[in-house]
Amino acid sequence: MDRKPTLLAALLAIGLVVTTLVVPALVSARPAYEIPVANVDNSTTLDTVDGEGWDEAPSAGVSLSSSGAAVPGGDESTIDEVRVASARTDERLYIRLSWADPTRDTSADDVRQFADAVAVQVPVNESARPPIAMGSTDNRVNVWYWNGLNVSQELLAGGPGTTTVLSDSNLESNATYQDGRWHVVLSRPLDDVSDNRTSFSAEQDVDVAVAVWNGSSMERSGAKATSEWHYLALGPGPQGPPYETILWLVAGLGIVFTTLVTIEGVRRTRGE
């Protein structure tokens, strides 16, 4: 008895199982520019940079480059990457940022001293992506800002040089410097009904960009390291793995069936 068809069928079956298990995982891998947002029940575990809630929030590496602004040092930024994690409760959105900086710059007492700082930028209208450089007059941005003087501010901008401080801000921050890295948590209520503030929901992803300043490198104002637009994955996202698994299983069964029919056809042609 010729065992080749049986062996081939067995190999195809093994291939089908491997395909069903592995391919959906590859397909559902995190897309580029996505920053996952974890759902956490207890807000107190997110208020500090080392809170237990952050164990549930995977971070994403966000590349930075010089802003290119037409200011001294606009092409000489020194921070290349920031790690960004995000989590939400029923009431607040949290963003944790961490980056390597060999100097802890927390003073601005001298005219040539500048504090380290970080900022997160989101669109006021979350359904439209603004220009990356502080938005525009008809597509403005909210900016969550923190610096080494422990100053945190919620800002509104409609293009470079138009930044204003928003009053009645509910922005909160927590920061620490350890082992050559800054760790900063910024948070704000999800739904803010006041004008010129972004509202966050579980129905839609929201664009986000990051800027970092290294004070000891004289970085301030437009002289900074900036990212491209990424997005906070707040929305429901694509269909989950069970749906993908069924599709891949059906496709695999089709391949096995077609192959076996072909083998049987060849055997009959040869008179076996």
Given for the second form:
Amino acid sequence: MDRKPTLLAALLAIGLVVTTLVVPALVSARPAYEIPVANVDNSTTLDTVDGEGWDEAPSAGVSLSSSGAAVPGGDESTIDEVRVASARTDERLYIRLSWADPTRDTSADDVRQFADAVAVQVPVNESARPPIAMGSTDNRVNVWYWNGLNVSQELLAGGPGTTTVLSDSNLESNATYQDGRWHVVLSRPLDDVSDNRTSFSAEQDVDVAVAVWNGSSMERSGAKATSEWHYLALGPGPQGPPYETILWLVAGLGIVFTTLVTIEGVRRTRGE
Amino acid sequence: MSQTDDGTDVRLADGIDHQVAMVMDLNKCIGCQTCTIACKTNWTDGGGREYMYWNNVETKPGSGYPRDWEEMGGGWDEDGEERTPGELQSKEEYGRAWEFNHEQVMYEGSDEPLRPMEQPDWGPNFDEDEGAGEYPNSYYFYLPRICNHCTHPSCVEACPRSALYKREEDGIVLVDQDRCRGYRYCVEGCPYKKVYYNAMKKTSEKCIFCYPRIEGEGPEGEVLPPSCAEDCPPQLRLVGYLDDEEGPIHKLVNEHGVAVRLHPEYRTEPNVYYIPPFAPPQHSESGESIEAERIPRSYLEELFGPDVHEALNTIERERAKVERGEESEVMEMLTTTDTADQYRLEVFD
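With the form predicted on its own already on screen, would you show the form predicted in complex with the partner chain?
Now the full complex is given, and it begins with the chain already shown.
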């Protein structure tokens, strides 16, 4: 018996196993719009932007574009992308945002000065998806807001122009500017039981959207770069790796089968 | 729109019961800035308001306050429907509050004259009395300015949060300090640059037409006119309601057409009106008066729109009447010293 086909089949089989194991790890295993949420035990490692806890939380690139709001400059935002990571402990939900902005704007002391800022928007009702532009009267949003003056606020909104500061906020923030990038951590208790506040059951995914303002471009209000709705993967969800392993296995088997059939076909044609 | 008994239309903003208004007679202004100081000591004395002059007096022709405010946009387009974008001016262009050598002169025995510690190169009223024209026919006049409490205010429209609003009872334009988030769209949206950003509070602020005074909220419980009007030494301001048919404002504006709006082309429909300035006629080289107006009509038209011609013609006719010993209701209203006629603030409930 010719040992060549057997050897080839063996090599292909090994290749298949290697491909199945390695390739998914190399390409993004994450569904579009997912912001993974890491489980971290020690909350102190998440409080600061460079805390160790963030090593366990993979970040997702979130594309931004002009909000198109009906204010001057509503179509002229300057920040294109923000990297978003998220982590949770038993008590708090953390979101870490990082984006490139060559100008560090931390003053609003002159009439023409505006501070850099970032905001995270979540639905008040974690099961509902509100209109992306600040929600609506019957489907409101919570906004976690931070700006370069080191002001952080928890806001409630029911449509554009309606943001209202929520009092007794448990929102905490930490920010640094390094090598042309802002890094900001915002966190809040998961289950902040009070009116008009999102209560994260941590049993289901929750929609999230992000906005970034560049102060030196005089961005403020609706003049901002905004994302589409993404979601914080807080729920069990479709388990990425096993699901993808099956897909890759099927694809791999297909490739091996096709290759073997082709080889056999060539052999027969040659009359071997 | 409300129609008065004599058939004149008085346009009020939608949902407004009455409209406060002011007429300023520019022929009486001596540029003393008492109004400016009256306002400042009442409302803008510190707390991030140092650079603010809700009332200012500027020399015209001149750059004004803030510098070149007339070139900074804002207001409405020709149809009065779309806002035209405006610009923000830096604090330098308003004029910073200079530090003076009070300490050295008053307490440390310095012989230096009292003066700013730094070399000032711009400030409010910096080009005072420069004016325009050439000797012997140079000319200038003073222009006191407050918020116009417009009928069609572009600052109100500019705010995406509805933090600015026109008060229902009297049309005073106010900034709700709880709603304001310091976006400054109102500052750039007002073509008269009469909304100011308070960098300490991070909110915008403006002239409130001294509403506590006109509501009688002072210590005596008396209804008083705005401070800028009451404290004016030559008493050049008349205060009342545009829709008070018996009042001088309605008569001067709507009946006689002698009080005109500043920059009507901004289409915000201001409710501060001006009696345009007369100046002595031009002089010849030899010092003789000649038949030529000193302040070019074209310049006055630039400021007050085409209605200024009719206003000036009417005033000239009315003055001639008085000179002939005849009666003139217009001149009577403009020269009265009876405060009950100057300030009619208790005509509506």
